[in-house]
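Single chain ahead, written as structure tokens, the form predicted alone.
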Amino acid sequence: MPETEEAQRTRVDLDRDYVRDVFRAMLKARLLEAKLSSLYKAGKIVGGVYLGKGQEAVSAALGASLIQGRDIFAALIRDQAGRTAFGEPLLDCTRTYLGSVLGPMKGRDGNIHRGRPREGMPAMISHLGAEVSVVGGMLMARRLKGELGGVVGATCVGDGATSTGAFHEGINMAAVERLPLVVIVSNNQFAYSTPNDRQFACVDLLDRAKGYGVGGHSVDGTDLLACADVIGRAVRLAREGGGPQMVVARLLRLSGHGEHDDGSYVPGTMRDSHLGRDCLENGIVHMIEQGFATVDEIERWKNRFTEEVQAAVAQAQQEPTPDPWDEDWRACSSEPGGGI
């Protein structure tokens, strides 16, 4: 289907240097969760790996759109992306994959259950909708401190979550607050098994931005650009004043729930129907086409993170791991020694 005009448009709009880091992370994530899944694979990782392969476009556009060291990041499941382009360095998610005791969780609490509070990203929780209370808490934490001007918090959620109890009750606070939250929505079509016509039974997800009164937008999950554009526009009007922003992307799980699950469950026809919709393949065409990168520069950083990875790996693999026979297990005290 060609372009409309306003896409043509906001292609040529896009900021360069914006949208080359939205594609690095992008990049940088794919390379580092390839690595992640052959060390599950091979028995070195303890408990689940959860990819993002397919939404690194939608995590790593919100991930680059907000301010570190200012903004509000509650990574989920699926953000590794998103994590890489807020600036979590490498070393933090292979030292918790390999249960480094130099890792941000200090090898107490795994995996993408991580985070630094203090620096604006909380530790994940695994029941998903949860983190769009967390956050809202955090703003109004700031808000009663007198620090919330200009400052953005976002999270990421599936369309799964959108049912949960917490993603309404964290969602509608933040509405009434006028929060400066943006919430992504991936919908990629499947709460772990259950697709989505046995989780809602609105036509759209959409629709409950309008329900909660606060700003709706669409975006094509697996389109770089487009990513960068309506999920960097969500930001700049929360930052501005704007309230909430919730952002529905249309998009398909390319993984299983988990590297434990083949995806079985997900119909022939629907992943006939999504061929050719990698948004990294996509992206490196758009990168190529719209100018934004040569082919030289991509196989450069392609070469450069595929480096960066492998050494990560190799120095969580040489740390220690926790003596249970010395051990506090203060992975988030604010105790000298125990905090994050």
Second form
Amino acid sequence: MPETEEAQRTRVDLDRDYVRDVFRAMLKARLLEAKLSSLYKAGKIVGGVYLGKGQEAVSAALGASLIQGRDIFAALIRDQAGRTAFGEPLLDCTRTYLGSVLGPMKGRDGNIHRGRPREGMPAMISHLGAEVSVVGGMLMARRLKGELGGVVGATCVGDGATSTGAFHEGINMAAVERLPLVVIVSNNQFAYSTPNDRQFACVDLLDRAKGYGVGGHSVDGTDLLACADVIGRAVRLAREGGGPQMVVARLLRLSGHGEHDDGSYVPGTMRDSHLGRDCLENGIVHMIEQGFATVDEIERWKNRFTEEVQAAVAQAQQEPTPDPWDEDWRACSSEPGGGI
Amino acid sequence: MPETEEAQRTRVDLDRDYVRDVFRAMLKARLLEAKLSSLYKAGKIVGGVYLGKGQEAVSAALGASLIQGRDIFAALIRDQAGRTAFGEPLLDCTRTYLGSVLGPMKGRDGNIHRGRPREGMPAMISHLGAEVSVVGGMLMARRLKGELGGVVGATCVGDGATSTGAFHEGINMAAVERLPLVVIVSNNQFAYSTPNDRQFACVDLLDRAKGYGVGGHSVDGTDLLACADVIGRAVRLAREGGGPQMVVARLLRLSGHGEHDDGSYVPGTMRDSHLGRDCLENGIVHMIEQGFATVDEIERWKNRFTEEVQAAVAQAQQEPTPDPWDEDWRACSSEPGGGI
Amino acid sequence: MSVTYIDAIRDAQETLLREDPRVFLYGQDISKFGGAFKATKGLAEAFPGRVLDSPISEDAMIGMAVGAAIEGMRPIVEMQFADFSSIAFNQIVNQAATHYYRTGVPVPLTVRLPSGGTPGSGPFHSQSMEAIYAHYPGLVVVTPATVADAYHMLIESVRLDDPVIYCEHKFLYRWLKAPRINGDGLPIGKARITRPGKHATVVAYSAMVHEAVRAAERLKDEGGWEIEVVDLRSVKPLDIDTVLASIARTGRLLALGEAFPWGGVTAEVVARVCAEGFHLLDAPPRRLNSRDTPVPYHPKLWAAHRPTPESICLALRELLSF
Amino acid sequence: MSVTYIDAIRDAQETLLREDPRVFLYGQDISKFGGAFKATKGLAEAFPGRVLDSPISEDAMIGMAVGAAIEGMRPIVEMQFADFSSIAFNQIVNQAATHYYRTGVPVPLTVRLPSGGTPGSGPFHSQSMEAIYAHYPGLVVVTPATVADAYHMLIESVRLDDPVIYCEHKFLYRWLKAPRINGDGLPIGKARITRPGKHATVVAYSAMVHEAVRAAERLKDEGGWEIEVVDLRSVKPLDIDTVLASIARTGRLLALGEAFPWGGVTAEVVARVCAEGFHLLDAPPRRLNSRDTPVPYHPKLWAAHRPTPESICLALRELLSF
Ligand SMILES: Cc1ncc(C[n+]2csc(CCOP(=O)(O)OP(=O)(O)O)c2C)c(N)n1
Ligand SMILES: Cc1ncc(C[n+]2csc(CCOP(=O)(O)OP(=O)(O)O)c2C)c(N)n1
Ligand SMILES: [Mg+2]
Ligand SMILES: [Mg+2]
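Next, report the structure of the form predicted in complex with another copy of the chain; the form predicted alone has already been given.
Full assembly next; the chain just shown is listed first.
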């Protein structure tokens, strides 16, 4: 039972480097996103801004337990921390938000949709749930090529996305194929403004794991060490042949749905509850208390990341924006017959 | 726990009239379908023939526990027995299969797709899973009109249909709305030729009930009395405000997927196992043993139903087929602006 | 005081809820939150129990609406963006569209699709799907371009007994204003001459009507050209008579749309005009659509992807010089 | 010995599996069972692990294929019927079609759609969806009408780096036979003159090519008319040059398709011909499509719903008498 799993957790076996990686990614993502938010408010961002504030522990714990160059990580809307932990360069982010043509999507698609599919980072489409089967297919390909050994494919969804047919079909298919897929469900209690009780009727989304025949794990998403532990283990299980794993994290987003939204539909009592704890602030305390990092180290990281973020923003801001005259306007790579 | 529920069942409380209704519908459907099958082999049927042979107990138990004129029954591919039990006239069936223009679909759509939506019998489309939300919507309408009291909406799907996004979205929505929806999953071990282990990975489809937050029931679909009992109770629970109920029946279809198919992919060992028992033959024994009917009664029913089937076939065969010149070829009822 | 296009949509829904007990609204975040674009603001409070938040389940949303319509209700379903109706595609084209033909029972439901491009919205929040739905028998597809049409056509859509795909253009939401909602009484299925002219006809719909008018003004200033602009208002049914009458006056046709270039409304318009009014044409009919790529995210690419007054003028100059 | 259209599809998949280790097949009941139409018969045994049964999950089937294609594989997905691709619509038009433009990474996948009407199949096992997919940038849509094209175009589809919607017509499966598979070497994107003529051009594709030829034969017998029949072969890209060259010879166009009448291939053909070859036309171009209802189930209705040699002859006689 997942509750037991969680309760019995002793954290002594947590790998120090892994925890520090998770934390650093959380910190860097928070700093980056704070910058994006102020750039948005200053009207400097092209398109919308959707933050992962409050969800960094979950996302970074996942990203840091994946191996760039081998694993697959289909980041979603609130995964800046996971992207950072996985190794996505800051410039990929700032270039996309700031409309540089040098970004990975060349201005053709934006922001949270960015990806580098050939490097294990599929580029999400907006339609929720749709990436689950794509990651499944990438894993199927690895199997067919005989390259699945030790590989994990992971993606994150929200509570709302669990209501999509695509999520259902995707996770069921992965279960049938017993693929090393890890799906993190970040239950932040709301899908945009819609609360859990208008989204599903089960007691806990974790109850769905058994219905798909996949491993199920529950975690307090506000607790960095718990996330590192539970998500790290889920990834390990998948990597070692345990089949698909589903992790349900309980938490709250500490921002609006997007930066255009004030999130005023979230009741104050909920914000003030355990769910509303800031995984980063809380994480700082834990990191220090449990000896994973010192106050000084954290301060230094903060300074360094602030500079890195500044540099990435500054560079992207100087770069050219896309020019329609240079754009080749081709939706097919092959153009059989020479066009439409 | 559903297993317990099933095990603890005492059948003393089964309503005699209800059981007899279930049985009669099974018998009538079997006779009708046998006729359809031979008409198909003689080349007399328009379109395909998909039988419910072996699944009559499940289907009839559902149909007989619904109240025509009040409840909603979205019959699916293997529900001749349920249709009969619900009160669909035989002529609706024979007219559709034999291409009479007087059938409920006027030759525009066929066979298992027939329905009378205004009379609580929606007309299914082929796309599996799609009716679940339609029944949900019909129940929503009743609620909005203040007419939901004591009403049940029911539909049946196969094991294969549980893999569709539509099934997932539909049942989840009904759970959120706490609608009096009963979904019967007839797990006949195959979806066309595809066995369960290529369709899902959970130990039992019933495990999904908890994931949706709906009532869950398990039943031996080859056992008429068990079906009457469990399905009757599921319908009662929904009717009494218990929210959506999902019943998973274990059985085998005793025909091909359609009459064009010999079902040779079903292993002989499975056919010979408990799953392969004929719910009707078996039901006859139980009906007699448990005093629900006498041998004579059953014989009389058989004769009467055979005549009824013959009459319905004969009548439909004499009726006109659709004439394209009389067809109004209108897909909209209102034709704003006078056409496309 | 003035009324915006989105106000008109909101007000129409208020009117419908008030006047017809069969009407209810279903969609993501439309209840207390008032919808992603605030098209249902305040309606949940004013009509308790009749403005319902749905799960993120577009397929089930439409299936639900079909069921409710069978039972005599008049659901209005809001898709958060037209683009997400791709998930509901099956229920729309196979369940809703076929229902009347198959069973004789009409399913009066209205699907609101926030459509069309806006800067920075990218490939999945910018689509125009009218041609996809218009292809299927059994659907009515409307594309209001004015504040008054946004209001009156929504009312009329819900009153129709058939399923209606109501394409509302996001670019017009707040930009388009009118002093008040004054309709001209045209029913769905009738096109409107938005601007009279005599040298060429631009047939457009939705936001492109306004771009066409802008282009027409430029050409007026530039060379005294008088360009007639026809607003189709609904793309299915498509009022070919009004279009033909216009071409009878002008002899020249530019069919203009914001959707992708293969197929679509412009192809249907040109094909019908040529079949029924070939002799009216003094020059080859032209089409102008978006480019043949997904809608790009960066505003500079976006502006070059869709037709603009510049590209419309270019097409018109070529048409006029034939 | 002769080869049927469905044999050609099966054989093409066998060739592809044999020659290209990146190819694998995914679909419902396609493995040991060999598929609903036996298009994959024997392939699971011949290529173990490369012909996989999928759950009834069309959305995930295409999502899976996109993922596999990103990783360098060449999946062929069989939809049990074209009509069920409506469930995969989102993954096809938003995931597969946009991928190359958005990311620069092409996704070479092929979706086989058993398409078109057959008697008694009804509204959900008869659809022709080529126009739906052709509307979206980023997809190639092919519609083979001959045994050789069924074979060669499937091979070519899988070899293309882009997603291809391969529309195979169920009516041709067993009815259409050839002594052997002899291609004429035409690539995707080139139309073929199936039957030369000089009085009028019928532009058709898929099963309608054969109905057009039948109609042409009747008119030949009836009045010595020589009707040219152009087989588009692929509807996107659409080889307008070959069409225009034909019309340059005949001066008359009938665009013929089995799909629904609003929009579709016939509208695109007429609109392009009129834009680019207006001066070539001696008579208004005509279109002939199915009727504007779902495809009816009863064979008598079905036969009156789709174009037939009779209705094609009627349209041609009117065209010729203009
Ligand atoms: C299929 C689909 N429908 C609607 C939307 C619009 N939409 C974008 S984000 C969102 C809410 C998502 O909620 P959740 O999955 O809980 O993720 P969260 O934003 O809470 O992280 C919605 C409805 C979409 N992207 N995809
Ligand atoms: C969405 C969709 N995909 C594919 C099909 C084709 N199809 C018709 S019946 C069937 C098998 C159904 O299996 P199951 O749900 O187990 O029902 P059963 O036939 O066993 O009663 C399939 C694949 C369909 N009808 N709908
Ligand atoms: Mg959420
Ligand atoms: Mg089954």
